[in-house]
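Coming up is one lone chain in structure tokens, specifically the form predicted on its own.
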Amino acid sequence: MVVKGILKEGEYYDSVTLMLVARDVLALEGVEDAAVVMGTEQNKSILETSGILLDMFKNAIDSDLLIAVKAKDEAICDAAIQKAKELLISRHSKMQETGEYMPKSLEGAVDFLPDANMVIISLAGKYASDEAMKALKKGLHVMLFSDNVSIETEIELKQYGKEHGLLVMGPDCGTAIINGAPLCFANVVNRGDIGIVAASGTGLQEVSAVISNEGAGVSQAIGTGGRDVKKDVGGIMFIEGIKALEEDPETKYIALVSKPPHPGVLEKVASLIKTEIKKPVVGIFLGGDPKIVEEAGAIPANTLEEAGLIAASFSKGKSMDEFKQLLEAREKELLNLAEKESKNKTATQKFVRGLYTGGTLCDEAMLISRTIIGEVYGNAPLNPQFKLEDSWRSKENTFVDLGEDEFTVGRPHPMIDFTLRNKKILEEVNDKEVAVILLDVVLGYGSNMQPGDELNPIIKQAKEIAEKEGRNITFVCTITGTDKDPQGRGKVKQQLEDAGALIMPSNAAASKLASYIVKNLGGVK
């Protein structure tokens, strides 16, 4: 294999329009692999990792353009390196065929907008910093996508933000929902009174969906980046905006989203929610304590799916009866369906693959599926003893959580590109052992456009193999979204049955069935 590249210094592009060149790269005939990035600190790690950092990138400096390919000779390499670049100048010129105004500075953005009192900011860590201590002198809230932000400066935008009552969601925010506007990677979902505040980008997806798939609609969905609730930042933006939503005259519940937050952390929420939160809470701290969450008067969920339940129910005035009677009618199901699909394997077939887009369903599926299964493996494993020793290979029960780093150096994010878990499910069900894999779907805007048309083609390929060789493959999958969605969710979810799969209401639903399955099977550390 042979590996060239170029340096464009100070040619700057957006993380979007990177992630688009390098798909189309990716997909040329020979080519290995391709990255197209800034030269930041991280990207340049990545390539490292992934065999493709050419001396020249070494001392490339946040603004530089990156463009590597490893191919099987050197004209390949030439040839996907020139597309590249005309790539990236034919998506410049259309955006500049567009007429729209298109403000080169935070300054000209608000010439243009002055009413506006939100700014979302997408550029490389280093400089987005500095735009949002910009945009919060000028008295907007912030939503902030780039990642690569110091915990130092996260720190002091957020007691910024919190001395003058401004917002600040992120770094590393991808979903917010505010006044109704979906925001980066969020979902359609019905207008209503319940109020979410979210340390996870798909758990706050998950919920939101489950709510308006309830017929229940969302207020605001506030997303604060995963490392709020963390020891160093203290729940700074978390606590703020509970008490945002508590103010908010449209929100008369509250659903908390969150990862297992710092125990300190977790001590301040439950003691606001104690003293000062007059509505009704939810909370769902995936791996946490439900009883501190308990103690404070709020009522702890079991998964994303139950807290987002369980809001619905509060909107709708249903009693909590209703809801349990429903999950437990549905685990008598899934019971059910496993039996039914544990009967159909070979003697070898007893492990499953869980292929992931979204990492807090990953994390619930691993939770979910230990308390059934035993631990699993993986590339961000519960217990670090059973990390995969390389990600790429799977081994028993694995779950891969495709959106690390790792996977996505140079590559759009898996929920907006399956080629790289297409290709993995192709290899799974190459191994005789594998007896389920277990997929989630997340639409909505920034997701994958047409989900149904790439992933049935590769479920029936694959089912195909499986069946030449007498094996029977069940693939269950979850759907994390809307018919409001732009991709729609019955139209998806029709499609995937075409191909043959399992679709479940809920990540926390299908990752039970798939571990029901593989513990018939025999499959359980």
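Quick caveat, the model's predicted, so the values are computed rather than measured. Residue numbers count along the first chain shown, from 1. Take the two forms, superpose them, and find the largest set of C-alpha atoms that agree within 1.5 Å; that set is the rigid core. First, how it differs from the form predicted together with its partner chain.
For residue 243, a C-alpha deviation below 2 angstroms is recorded between these two forms after rigid-core alignment. With the core held fixed between these two forms, residue 468 has its Cα displaced by under 2 Å.
The Cα shift for residue 483 between these two forms, taken after rigid core superposition, is smaller than 2 angstroms.
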The other form holds:
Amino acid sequence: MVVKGILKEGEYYDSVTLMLVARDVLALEGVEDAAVVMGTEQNKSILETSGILLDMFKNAIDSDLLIAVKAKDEAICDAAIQKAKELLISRHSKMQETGEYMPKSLEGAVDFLPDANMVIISLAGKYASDEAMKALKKGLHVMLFSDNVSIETEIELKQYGKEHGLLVMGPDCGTAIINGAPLCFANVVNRGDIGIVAASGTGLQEVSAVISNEGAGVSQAIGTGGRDVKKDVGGIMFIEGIKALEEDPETKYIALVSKPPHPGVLEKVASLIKTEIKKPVVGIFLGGDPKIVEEAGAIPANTLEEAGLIAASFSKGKSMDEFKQLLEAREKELLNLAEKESKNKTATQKFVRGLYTGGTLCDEAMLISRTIIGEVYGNAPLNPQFKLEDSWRSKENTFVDLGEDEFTVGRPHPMIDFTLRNKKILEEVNDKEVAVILLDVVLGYGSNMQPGDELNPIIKQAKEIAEKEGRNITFVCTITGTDKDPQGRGKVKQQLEDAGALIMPSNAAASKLASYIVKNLGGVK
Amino acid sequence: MRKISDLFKQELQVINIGLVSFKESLEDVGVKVIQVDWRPSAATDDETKDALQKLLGSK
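Given the form predicted on its own, state the structure of the form predicted together with its partner chain.
Let us now look at the entire complex, which starts with that chain.
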């Protein structure tokens, strides 16, 4: 094996561009390993671990571009490096082709767009915090997509935001919908009268998509980032967000979405609802005790789907009874479908493998399945005793969150790049104990643009592999998204159905169906 | 003091620093957005920043 590389001083590219280029280079014939990264200390240490840290990289700084290729011979290395350079040039010139003015700094951007009111920041952590504070000091609202920002900085930014009436979404906020515009990884949903505050990205996406698919709509969806509702930050933006929705005349109903907040934060939220909020509130605190919110006068939901359905029912003037009837009818359909699917399995098939790209969706699926089939294994299980010894090897009932750092270092998020999950699907199908494979597909801006095209052949291939051995594997999929999304929910649904998958209207329904099938087969704890 | 709810009454106009795809998706739905051609300056590199501060006597 030969390792070759180049270093380009002062050539900056964002991490997603670099990862996409690296993925294309890795796919070249004869290339064993490849990295296209900025020369940060962390990246250099990853290269060292992979055995591709060349001597010339050792003194590289953050603003240097490093390209390293490990391949069978020098010619393949040279060709791969050349390919990486071409891909980077083509991506850069695509931006410049349009000939539009791109200021070099936030100050320049404000001069050019003086009425700007929102700044989206997706830089590496230490740079992101500096730019966020600069933006706030200029009176601009901030969405901080970046995740590696310290808790102290988060508190500082949010305190400043609170004192100056500015929104600070994030850090680690992947999604929001402001004035009808989907920011970062958001879905295109109907506009309407339901306002959402969420400390969970995919949770916000699932609830807003359910609302829209039910024919209701969203006024504003404020993502706070998951740490906002923990003890240290104390729910600063979660609370400011609720207050802002109460003041907003377009918002008639409020939905709150989160994993369990710190008890102190939940108490603050409950007290706010009780004393200051006049609008109806529905809350989903996944895995948390709903009592405290209920006592404050809000309606607790059991699943993300329920939160969306209840809010949509309010908005459409339907009664809670109608909503309950809808849920009961769905439950019956799921049980019938599970009965049918469990009949075509062999004696060895009894377990489910959930391969999730959305962390909150994976959590919700585990919470639901726990009540039907008991605890499941995973890389981030609900019960620590069920943590997989090796995250790459499933056993019995397993739900894996492929968006966890252990799977994503050096590669794009699995919502964008399906390579890893596709590989896992083909591995799982060889396990004779597997009866059901459960998948989430998250649509919207920022996600994979052709999910149906990429998943359809893999599902077909997996089904064929099993069928050759006389087994039938059930694929259950949930699609978080709408027909207005650039991928089109209806189109993706059709493509997955064509491959033989069962498509459910929500993650809650998908995880219930998968669990009911397994329960019928005896794969329970 | 400003209020977050005032933002909801204004036309959203965005400055995007980082991933270009976020700018493109906003343009797709008709939002006015400008991309900053951001790159780390010498002054934001920690070692250089320290050296500069020492040189200028502020550290």
